[in-house]
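Single chain ahead, by itself, as structure tokens, in the form predicted alone.
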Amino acid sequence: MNTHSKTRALAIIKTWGTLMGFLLLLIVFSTLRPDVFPSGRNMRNIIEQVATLAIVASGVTVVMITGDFDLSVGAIASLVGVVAALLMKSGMSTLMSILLALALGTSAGLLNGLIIAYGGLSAFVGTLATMTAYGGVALLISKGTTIFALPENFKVLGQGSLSLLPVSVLIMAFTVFVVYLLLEQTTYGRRLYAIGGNEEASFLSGIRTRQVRLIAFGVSGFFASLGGIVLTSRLFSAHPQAGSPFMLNAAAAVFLGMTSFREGEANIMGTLLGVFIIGVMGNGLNILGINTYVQSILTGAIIIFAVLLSSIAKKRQK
């Protein structure tokens, strides 16, 4: 193989390597369990299972484009689910309960932005602190217990279907589409990427960097809230720690996405691919009877691998 061919092959692997890895996972699990994994029912289960993660990870993508990080999304999702459930049980209408809970979660995201963009705290420290606080509030108001007996009409978001398509999957698709338009077709999206490339240069060019970052955290808070609502509907109960897995899994999905499409940069299509990799891996390992602790180890390994790849890609760009 000559130098030109090697260079071209490497370029293809860098661009499409993560997608190839996803396809390889599908092939491996389909080979190991051909009676279960590739069935239409199981594919539908995977898509429904990853819907809430995709919604939350879409918001995290917006924040991570700027170089920030949001550790609080899981706590926000849990808090919003608990608040919505308590409001519904108090006699408030389902729609109003959902809207107020979404407003609360969005406000929590904006508070993160105020602390980080305007307060000067690092994103890691700031959202670590708010994660602890939001999680504490969820435990306090729920008294650490699961909330059951929710209105039947609340089931539609997480368990309902429109024709043959689950409502949760439609919400996921709409979320990804909206975030794609935001990032790729708007001035705000271009400003996000500019800040992620060089915040100081962006500020000197006239971009209100703190305002852009504030809004990014608000967007993350909103989609974490929406994911929490859909998850609560899917479980038809609210637990103060139900959203905890979102924190690491959403970050893992975004980091995996940074190895595809926009190499070294967070992007929504890459994040969606990362979400499906995590979903397929979890589903396949469950079918094979692999211990959940092993799954956690593999998720951690994936995060390390994805971060290393995205770091290498950024160095090459520079």
The other form holds:
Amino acid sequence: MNTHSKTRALAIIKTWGTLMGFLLLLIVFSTLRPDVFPSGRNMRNIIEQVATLAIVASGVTVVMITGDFDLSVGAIASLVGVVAALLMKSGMSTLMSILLALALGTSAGLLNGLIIAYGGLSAFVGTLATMTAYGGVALLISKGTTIFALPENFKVLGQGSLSLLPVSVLIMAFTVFVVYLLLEQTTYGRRLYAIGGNEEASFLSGIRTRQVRLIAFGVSGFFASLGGIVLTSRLFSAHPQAGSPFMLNAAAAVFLGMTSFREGEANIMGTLLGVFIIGVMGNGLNILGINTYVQSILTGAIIIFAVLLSSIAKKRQK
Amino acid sequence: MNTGEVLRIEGLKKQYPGVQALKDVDISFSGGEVHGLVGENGAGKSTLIKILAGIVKADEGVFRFDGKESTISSSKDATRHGLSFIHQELNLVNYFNAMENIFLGHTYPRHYGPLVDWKKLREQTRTICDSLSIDLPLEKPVSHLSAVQRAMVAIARAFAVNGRIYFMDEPATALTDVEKEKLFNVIQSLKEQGKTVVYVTHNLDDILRITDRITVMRDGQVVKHSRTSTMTKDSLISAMIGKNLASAFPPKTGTIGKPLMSVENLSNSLLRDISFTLHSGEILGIGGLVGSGRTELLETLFGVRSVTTGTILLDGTPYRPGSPGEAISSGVVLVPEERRKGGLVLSRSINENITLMSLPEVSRFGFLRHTHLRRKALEAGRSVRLKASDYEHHVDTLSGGNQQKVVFAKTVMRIPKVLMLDEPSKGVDVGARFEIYSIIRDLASHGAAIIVVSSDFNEVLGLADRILFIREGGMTSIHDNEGIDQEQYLHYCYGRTHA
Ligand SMILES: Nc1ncnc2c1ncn2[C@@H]1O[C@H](COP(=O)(O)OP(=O)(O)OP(=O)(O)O)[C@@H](O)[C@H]1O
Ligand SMILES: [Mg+2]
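Could the form predicted together with its partner chain be given as well, to go with the form predicted alone?
To see the whole picture, the full complex is given below, headed by that same chain.
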């Protein structure tokens, strides 16, 4: 290959490699289990399974653009689920309970932002601490048990559907759309990406960098809460640790997303792709009957592979 | 001593997306010479140097070291051939100290097997600093050093290995004359040792003074090559930009108007009792040595540093900005000293960088108006003669001088009341520099007030209506810019009020 077409090929791998990997994954699972995997029912199943993760990860994307990190989303999702469940059981209307719980979760996110952007703690340490604290609150108020017997009308968010479309998937689509607008179409999005690229230059350009970061944590808190509500509705019960897997999976999805479409920057389409890779891996390996421990190992390996591939392509391109 | 040809490059080509940065370049360097490499912004000088450093891969080209053909595919290869570099853009690791930065990528001295011998490292660093006669704080992270000190670290880095050919890409833009002289002394002694120095700059006086031969590049090609003794500044300029330039500075237009900003007894941790009045239409130069508080004064007026005592009136109302954001909304704007540190978001597009300060103007209800934004950015870019193939490209794909124009375009787009410029023409070629000066003059004639800080006193003398001299954070004198010559200027910088 001459240098030109080689550079072109590397550029393609760099931007589309992860997407191609995803398609490959679909093909492999479809060939191995042509009867089960590609069926309409299974596809719907996958989408429903990933909806909550997609909602949470969309929020985490916003935080990670500025180079911050949010480990507390899992704890916030759990806490919000527990609070909503307790409020509903106390006789409050379903809608009111949900709204209050969302407000609480958003405030938890803003508190993260306050501690990190204004208090100067690193995002990692800050959200590690709040994660522990929020998780503790969830355990405390639920007394460590699962809360059942929620009002019937609460089911609609996680299990209902609007004609053919599951409500949870609609919420996911709405979330992705809103975050897309926020990141790509608003001045706020420009400020976020600018801070992620060079915080000092952004500050000298008049951007209130601390405020922007604070809001990002609020957004992340809000979507973690929304994810928590949908999850609680889907399981139709609230468990004080139900949201725990979000912490790592959301971060993994954003990291996978950073390898595609935009080099090295968190972006919403990339995150969505990351979420689907994680979802398809889990589903496909389950169908193949592979042990869950091995599944974890494979998922880890895939993430490393994807990130390596794109960084090698980036280096070679020089 | 080898005074013959030490390196010959033939048929060098490099294509970037959208630009042919180098088209078939032939060039050769000899031992014991200082070789000047000049050309407009984007001519391909830095690309050539980055290829030799093994940072960028050439598409085609042959390298002959002492007549023997060889390849360069990594920085190791470059070191093996005795090539040593000062790159145009500072690439320092911010949280490393000077020593660590100087030896970055070179071998650290070791003892007890693999352990770094810190004592020896410090000694070796001292030796390098002594040979350059500079004094650097060795233990502080370089992010805490001043712009000059950071530039000196980058220079010292080139001397951590014993090279044969030294490539210096705009090494002196952040230096004052004092440090620059030191650098020139070092260059002279390298030359006497039979080594080669390739020197890139837009300062034509320097080029004519220190080089033996000059190669002029334009649009990725060598357009002229001759002995320095046969060239004049004018012939150099016309070779560079393809036409003649009547004078370096555009003539004054407009008149000085009413007071716009008045500063009274301004003090903080770095400044003492500064007072002056800035009028609309006026260009005020700030004279002083590096470290005298020039940058700090601008930063204070821009809200980066806080004011302890003193008052500032802007348009007759009290002005005390708590952050750059507040300063900008009051119409006070700064072009910061180090563009890559404070001026640009390198990983974002040209469009985004130019509009970063003016987001409310290119949006409605917080939503971007993309078409409007692109048009505005293009207008601002054109007004500073930005050379870019596509405004959607990242800023770091631009040549150094064009990056500076992006910073300038960004501030011009705000149509500022008070525009403060810290080293505005750093790395900008003569032609474009003239354009930038014209824009400054134009802004002033439309009623803006301008404050200029520059280490190049010709720039201050060429632009300013008045010059305020400061020393160790205190102001020493303020003069109308009439009949001040170089020597007097320096006197004033040292705090003498009469020449
Ligand atoms: N990484 C890159 N990607 C795309 N284009 C690039 C890249 N680096 C440089 N270029 C382009 O190559 C051309 C030559 O750039 P180069 O940096 O060599 O110019 P220069 O002569 O050093 O200019 P200056 O005097 O401004 O430093 C420019 O048009 C520039 O935009
Ligand atoms: Mg250059």
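Since this is a predicted model, take the numbers as computed values, not measurements. Only the largest set of C-alpha atoms that superpose within 1.5 Å between the two forms is called the rigid core. Numbering follows the first chain given and starts at 1.
The two forms, fitted on the rigid core, differ between these two forms by 2 Å or more at the CA of Leu298.
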